[in-house]
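Next up: a single chain in structure tokens, the form predicted alone.
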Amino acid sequence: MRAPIQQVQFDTYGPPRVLTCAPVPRPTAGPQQLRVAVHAAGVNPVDWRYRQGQLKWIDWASFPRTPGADVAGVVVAAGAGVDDFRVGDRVCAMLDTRRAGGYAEQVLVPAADAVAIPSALTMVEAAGLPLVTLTAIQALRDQAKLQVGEHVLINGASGGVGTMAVQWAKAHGATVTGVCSHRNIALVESLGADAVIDYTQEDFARHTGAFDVIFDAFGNRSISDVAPALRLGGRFVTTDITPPSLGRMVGSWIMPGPAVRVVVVEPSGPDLRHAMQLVRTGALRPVVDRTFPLCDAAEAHRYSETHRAQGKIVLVTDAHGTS
């Protein structure tokens, strides 16, 4: 009998100290998947607001639950029909946010959403990528729809999604400010941010008629806050998944004004690919704050609350298992 593997489970919804450590039977890879040991998860602010119950409204999953949309490892058993990966190659992956589970020591990963990890990057470094690229590019190409020469004003700059749409953004052609406090400036302007501006001292809703798009990346601004900014034609797309927020959305369909739209990120190994050739080119590359092992998880979760971190905090394994 193989032996089983660790995971990060929580059973109800609660405060960081719910997450516990629990030994599982390793999975077995069906038609399609991939069985991944992994080396980092990713953790990202959707990770613990399941755990507090906040998306209760959208949340049909059963306990116990494991956190955890991304994952970078290696492969160690594929299904039936995988031609595309072998034993033994570095891959990273988003897992679906509603099902997750990429806290654990092995995870299976439907092998259409896996890409080949670039030699240049660590897996840690793979592990801070697919999600809050995901959320960028679907956020500014599909949601924003934003175009070569346009100005975009990314609020949450210095945060997980915010590094990635600054230097997403520069790399298709727009003009890039960034918002985020005065610490971080240093950061997003390394990102290729053409301008940046410190919350603490400045409101860039006073920038009247100064954007194409605002892309609020950390989710605390609403369309009646930010109007002002946006020219005619002007687009807000926001990471809020709340009510307010798509009712917001619902109706900016039907009023005149600017477009609203919520982003809602999903798995993309097309996109995700994508992502993975600008980091080749160099006009991307991961941001991690800190790492924490895999059983640290609640405090992982303490410290992402704090919304300090500058890009991404990483899960580390000790164990990963090759068989």
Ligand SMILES: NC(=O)c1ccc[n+]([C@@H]2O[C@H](COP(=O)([O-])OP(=O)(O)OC[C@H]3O[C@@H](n4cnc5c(N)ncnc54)[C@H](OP(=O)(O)O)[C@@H]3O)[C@@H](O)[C@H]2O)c1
The other form holds:
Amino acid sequence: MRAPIQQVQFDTYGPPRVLTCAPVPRPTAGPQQLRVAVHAAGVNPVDWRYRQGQLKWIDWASFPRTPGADVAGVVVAAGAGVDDFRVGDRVCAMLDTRRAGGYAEQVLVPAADAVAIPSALTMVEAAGLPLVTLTAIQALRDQAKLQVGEHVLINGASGGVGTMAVQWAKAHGATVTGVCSHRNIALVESLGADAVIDYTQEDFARHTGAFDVIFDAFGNRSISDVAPALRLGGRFVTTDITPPSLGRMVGSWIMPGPAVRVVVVEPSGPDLRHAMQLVRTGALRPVVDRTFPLCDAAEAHRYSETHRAQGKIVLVTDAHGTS
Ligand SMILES: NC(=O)c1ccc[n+]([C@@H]2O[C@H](COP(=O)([O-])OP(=O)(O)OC[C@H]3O[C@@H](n4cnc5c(N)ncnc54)[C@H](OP(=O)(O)O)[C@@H]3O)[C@@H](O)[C@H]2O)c1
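So the form predicted alone is up there; where is the form predicted together with the ligand?
Expanding to the full complex; the earlier chain stays at the top.
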């Protein structure tokens, strides 16, 4: 019998201490799936939002469950019909956030959502990329329809989503203003931002008519308080998936004024390949704040819940289970 693997799981909604490490059987790859030995798993706020029960209204998964939508590791088995990957390939992927499962020594990944990790990236760096980079791309390209030469403001520019959004917007010919607190100004400038606003000193909404697009990557502002900062034809996109934000989006479909959009990130192999191409050209670089051992996931959640992460938090495994 194959040895079990370690997996982080929770049996009930609650504080970080509901996360425990437990031995479970190795999964078996089905058609079009990869079984991946996870070397590193990215931590995202959605992981603790599910754990806390904040997302009960869209949450139908049963207990026990394993958080984790971002993984990087090595393919240990490929199911029927997988042509693009072989055992031994280094891959990363975003998993469906509703099912998740990435905080584990092994996980099943749909082959269509996996991409090869560029040789320049470590497993830790690769694990920090998928969900936040796909969010930035799907927000700026698909929701905001950001055009070359436009001026975009990114609120929360030093977080996981914001660090990727600043770089993606610069790579696509936009002028970028980032918003963060004083301690992160140098970081956001180093990512290519043309200007940085320290939100503890100044409210960006007072920059009347300054921006074509406002991307609220942190998700704490509403269209009603930032609308004056948008130009005619301006667009506001937020990561905040709450009923009030969704209501304001629907309202903007029928009312005159700026377009309001809520980004809801989805796994996408093609978008992740696009991101990895930007990594290869040097236009996109991961920003990793801290790593924690897999079974210290509760500590990683406590840190993420402070809202102070500079870029990404990543869990690392030490037993990769190569069979
Ligand atoms: N809708 C979607 O599909 C989707 C996808 C991804 C993420 N999200 C949501 O988007 C939000 C951001 O995610 P993330 O991964 O980027 O989070 P994160 O990495 O935890 O964000 C941490 C950053 O937020 C900054 N921050 C804290 N308070 C701020 C404020 N008042 N104004 C501006 N920045 C502030 C901090 O910088 P300072 O220390 O400088 O303040 C820190 O660098 C989360 O709520 C997450 O749930 C939604």
